[in-house]
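Starting off, we have a lone chain in the form predicted on its own, written out as structure tokens.
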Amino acid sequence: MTEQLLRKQIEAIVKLTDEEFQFVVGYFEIKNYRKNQYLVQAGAAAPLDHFVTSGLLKSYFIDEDGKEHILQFAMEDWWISDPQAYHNRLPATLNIDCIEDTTALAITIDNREALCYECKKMEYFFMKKTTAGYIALQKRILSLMSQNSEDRYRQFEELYPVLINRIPKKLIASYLGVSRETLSRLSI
């Protein structure tokens, strides 16, 4: 089941034969994490990109005042890493930890580069996923810059209805850039 979710995502972009998929999945490692366990801590290496097959994670930055700013959630069928640290082999600027027990398929940057070199279909797949990620990030930044807190919440609710009941309101507030009190005052 774990590997089939990855195959389904890949094949939404490129078709693979059974042999090709077995080749691809050989570059990944199954990882199991417990609730509240870190996958990445700021200042440490971030050698893995994770494809979530079950569970829920958050990626966040802690500012100088100790305030948590959530950049991303990742549930089943989503990818999560600290892209700057992962791709440039730098210390992480983000933390990633588990909101729920999580299983993921993880790939190192060396394995990803080797896989893309050996299988052009996967190079295309990762290019399309990266582009989609950039577009989503642009939309998120524009939302933070141009929408009020209620509109941002409604958009979150519309885009990610399954997350509303899985994520504590405090974490949703952090993701939306509002206080927990502000979120409580919204008609939600």
Given for the second form:
There are 2 protein chains.
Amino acid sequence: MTEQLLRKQIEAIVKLTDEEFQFVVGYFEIKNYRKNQYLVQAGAAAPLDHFVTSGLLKSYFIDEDGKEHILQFAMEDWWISDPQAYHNRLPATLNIDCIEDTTALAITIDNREALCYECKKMEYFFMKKTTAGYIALQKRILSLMSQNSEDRYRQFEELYPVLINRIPKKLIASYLGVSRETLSRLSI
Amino acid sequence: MTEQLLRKQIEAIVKLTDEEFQFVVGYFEIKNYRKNQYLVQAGAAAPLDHFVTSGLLKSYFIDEDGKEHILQFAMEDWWISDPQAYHNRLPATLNIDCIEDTTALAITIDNREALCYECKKMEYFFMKKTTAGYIALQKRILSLMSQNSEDRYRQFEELYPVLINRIPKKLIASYLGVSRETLSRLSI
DNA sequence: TTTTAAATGTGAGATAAGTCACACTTTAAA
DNA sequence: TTTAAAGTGTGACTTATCTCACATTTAAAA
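Can you give me the structure for the form predicted together with the DNA, which would complement the form predicted on its own we have just seen?
Up next: the whole complex, starting with the chain shown before.
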């Protein structure tokens, strides 16, 4: 069952009774998306945070030259949103779309805030997740500043071995901040 | 009074009574540091998160070539730590030291967790701060991936005008992920 | 299965940024 | 106030990476 994945992730941080988990799940809705479908489009509202239970997504920014820069991939057990748009109820600056058909549990910002208010365990859970995300982003910044393309690729390989054969190399290049030609020329 | 800065920042997010604020402040200690002094050294413990009330600090990573990469500056009203070391009670991978003599309110991770447990308003406050930090890091990643040195410098100027004349250009270069020579050659 | 589109590899040349070197200026220390 | 250290600017050369082009392979759609 798709909710069990969420439960497992939550319970790695805080224990919940069956009733508590049913209460939590009530704040989410199950969503299905097709390959290439947008979940979020720049300029539009981005009212949902998604916990992916199957499939694969990417969030990315399109710069003034029309170039895509991938900020995040999200497969099973990952969360994905445009955090700025979501938390501050602003129009999206990012796009999110499906690399594969995807099923996710989605929660609105209002529901999330209500849930955190009603259930402090969940506030604690989200706190832990956000902190871990913050740490991961700091590492990514250091990686962009201190490593060359090849080292960044190798680090990606090590960190997300599953994704290497599941995502086109040109998308990995975009995630790493390198052109697809340069990635293709690496001795890897 | 140095605590009032903290109160003001907290009250921009959650209102506190005088008693509540006194309770909160009890979890912090006032620390003074001299210019060039380390707050955190790579390899050692990093048991404190600092809320700066005066002065200026930097956190940075030293790569295998001995090159410094600045992750963050922190002046009045900013928080600074090695989040990975702090939250997970690990040895630091970052260094933090003073660009200017600094006064800060410091809190241990144990005190922070106890405070969040005792005072849900503070948990909410830290949640908001961490989320805002996460969003800022995402923007920095996109900036590193999509902008050239000059655009990054101009963006820094716009975002932190106060820091431009307070920090040596070579440190700004390190923060922007560019050599000091290249920064010096920009037509800015 | 056939057709079309997407992904990938690779050459050739352009370019942003890095590195090393040294002079000059500003700031801090003795 | 003198001395030393740190910060900054700039020339000359190197290099990683980008861009454009086109061929080839692989995957998806008709």
